[in-house]
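First comes one chain, alone, set out as structure tokens in the form predicted on its own.
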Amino acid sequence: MVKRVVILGGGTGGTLTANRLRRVYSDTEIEIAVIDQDDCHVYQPGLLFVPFGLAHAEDIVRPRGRQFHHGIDYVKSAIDHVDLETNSVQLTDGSTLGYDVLVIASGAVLVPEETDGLVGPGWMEKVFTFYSPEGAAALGAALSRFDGGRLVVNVVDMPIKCPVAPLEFCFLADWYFCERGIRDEVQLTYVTPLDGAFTKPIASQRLAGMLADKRVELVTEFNTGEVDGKGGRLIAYDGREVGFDLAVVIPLHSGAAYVGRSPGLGDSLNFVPTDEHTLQSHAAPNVFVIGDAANVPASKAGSVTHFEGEVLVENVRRYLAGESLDASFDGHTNCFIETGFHKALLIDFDYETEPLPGHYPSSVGLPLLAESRLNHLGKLMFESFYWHGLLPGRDIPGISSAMPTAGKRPAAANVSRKD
């Protein structure tokens, strides 16, 4: 008998999924059909670019339905919530997809309303996001017009998607205001609830070492409660305030809507509970979850997104093979980190292990918590690489989803920089 796999959203990890389940399965063994709301693939990472006029919002977007092979389904609907006792998805026009495996693949979602004053005056004036087409775009037009005075780039609370990018977008700006020669007038600020520059140790006094080069302040354990907009603050739950004249502010982030309104399937944040080493999730044996979507304590990054996908693929195989799981998952996850003027640090992480310098995959590569143009052009090589490699479920040689050891060397107490 047939057996049909439902996947709920069709951005990275969706699509990499059903294309590698393709490829293991003929059609005639099982049905594959996507899920998603509108037909708008967004190459996430380049939303960065978009505000310093390095890439355009129209060139990073393609149709969903293009990127799937031949025998996949895709239908375009929103998602109303999942029957997990009758194995079976509630489409919002009505209609009803069963299904013998569910994997859960619709990402986290932009909830600015939930922070007061975000959504009000000054939004799209004075207050913008990147992470969203539209937003970068606004904000681009903000900083050509942008003559001097604060900006502040906040990160209102974890998780979210892609924990780097703020960090990324602070070395640019200081980037792009060196390059129109108006650098000594901008005070750039980091705002972010985290204790430090970032969420590891040892890369977060690597990146603390690097915004106070760059003449970056940065302000710590800063709970964001409101935004004014129109009188230029962020204000804490505790009472401080920052001042800004432009905020780049990245909401907060929650699970799809739908999950919610499944009981059973989601926690409070609408993240869906799942095993971090197996990817099933706890709400029922044959419900998998794949990406950001997982409440898994791995970064919500496209990486980590393609690192599980070999080992949840695996596991829908096992389980309609009645085989027990795979659980080989370690939480990895590399990231480039653009650091302005045509050089970037790359990390490389696991659940258990710290960023660490060497390099990557293996002894010859990348280097690792270092600037290099050679990172740099990885990261630009990697859009390429997103479109033709990782979207389409191909394996790549000498790159596995478990975290490499080899090339990486302990951490000295100063990491040297390299040109």
Given for the second form:
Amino acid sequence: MVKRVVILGGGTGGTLTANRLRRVYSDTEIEIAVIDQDDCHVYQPGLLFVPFGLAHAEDIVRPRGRQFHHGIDYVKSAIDHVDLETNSVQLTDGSTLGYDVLVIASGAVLVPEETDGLVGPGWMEKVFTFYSPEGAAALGAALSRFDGGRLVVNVVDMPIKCPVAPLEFCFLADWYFCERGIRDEVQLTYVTPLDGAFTKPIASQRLAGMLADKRVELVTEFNTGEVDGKGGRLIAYDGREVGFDLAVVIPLHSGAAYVGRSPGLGDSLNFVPTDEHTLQSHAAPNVFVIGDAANVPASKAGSVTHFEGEVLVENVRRYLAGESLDASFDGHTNCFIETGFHKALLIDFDYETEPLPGHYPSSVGLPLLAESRLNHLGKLMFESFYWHGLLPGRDIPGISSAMPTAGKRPAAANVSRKD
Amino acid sequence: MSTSTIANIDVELNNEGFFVDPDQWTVDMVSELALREGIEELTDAHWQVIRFMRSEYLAKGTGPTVRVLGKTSGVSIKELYQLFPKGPAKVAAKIAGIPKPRGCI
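Could I have the structure of this protein in the form predicted together with its partner chain, to go alongside the form predicted on its own above?
Below is the whole assembly, all chains and molecules, this chain first.
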């Protein structure tokens, strides 16, 4: 009998899962349906470049439906809720879709309204975010008018998508204002709830050093409780304040709202509790989760989703065949960090191993935790691979799902490096 | 890692002052642990948060972050900061004898 796999979300995770499954199974074995509320697939790594005029918002968005292989049913509708008891998804248009296996790939959403004052007076005038195409485009217009003063980049709280992107924004802002010849007129400040520049100690130290080199002030352990757009102030819960002329705020993130409307599915932030190795949800054995929607302790990033894809599809296959699951996802994450002036840094890590210096994927490869032009080119070339390799579900030759250790230097871990 | 004596019992704390082994914690240690964090008098609200942190950790394997505490503990984030001015999740986790909440990746 034909089994039905329903995938909620047609972004990075949903698309690559659908395409990989379609390659494993013929239409007579399984039906695949992907549900999404809109037809705009955003290449999210491109958002960072939009405010600086290095990319245009319309160029990084493509139709979702066009990214699927033949034999995948794409349903454009919002989701009301999932009913785990009856193995069905209720759509907002009133229809119901039953499933044998459900894959949750609905990512994370921005919830700026959860921070007092953030969407109040000054929002999209003095206070922006680059985490949406509209926000990034509006910020671009504001930056081009900005001719001096204090620009503050603020992460309200973790988790956020691509935790390095706000740092990259600081590095690119330094480059951008240098190019415009007004760097001395601009004070750049990075305000984070973390106790350092980044979550992982060695990378945190290295990135803090780079912020200092680029004259970006670092304010740590700042838990933003309120944004006063009119008065130009970030106000922390502990009473501290940081003033600004222009604020770039990364709002709080949650899982998709329908998760909260689905009894027994999500946690208090609407992320789905998930086994970090098998990617099976804790809610039900026939529900799997990929990408930002899961609460696994990995970064919310496209590279994680990409590396998860292989394990997830194999485990869906094993589940349908009645076999035990392959618990092999290791938390592998790989991020290019754009540092301005046509250079970038590369970091590579997993659940257990923090980002280390060395080379990737082996001793002959891209430099890790060090700035290079090669990494910058890698970051630029990745966009094409995203549309033509990653979404169709192809593997990269020489790049495996599991984190490589060959080119890394753990011994150098305790040595503070400054190139 | 270092050994500290709290309520006459030796316990292992990590570099940041969190319990290495949450099983070493007893409820008798709470007032002394609170004092170390600069909290001289524990109100019912403090206790509510500390007990909640502990039970969430035992149920889920990680303590809640401030944002989750604000949504689920029955105490608002503003009040949490009044109770634990140096950071509710971190300080309450230390007093509740559990590891640092794993919110930030």
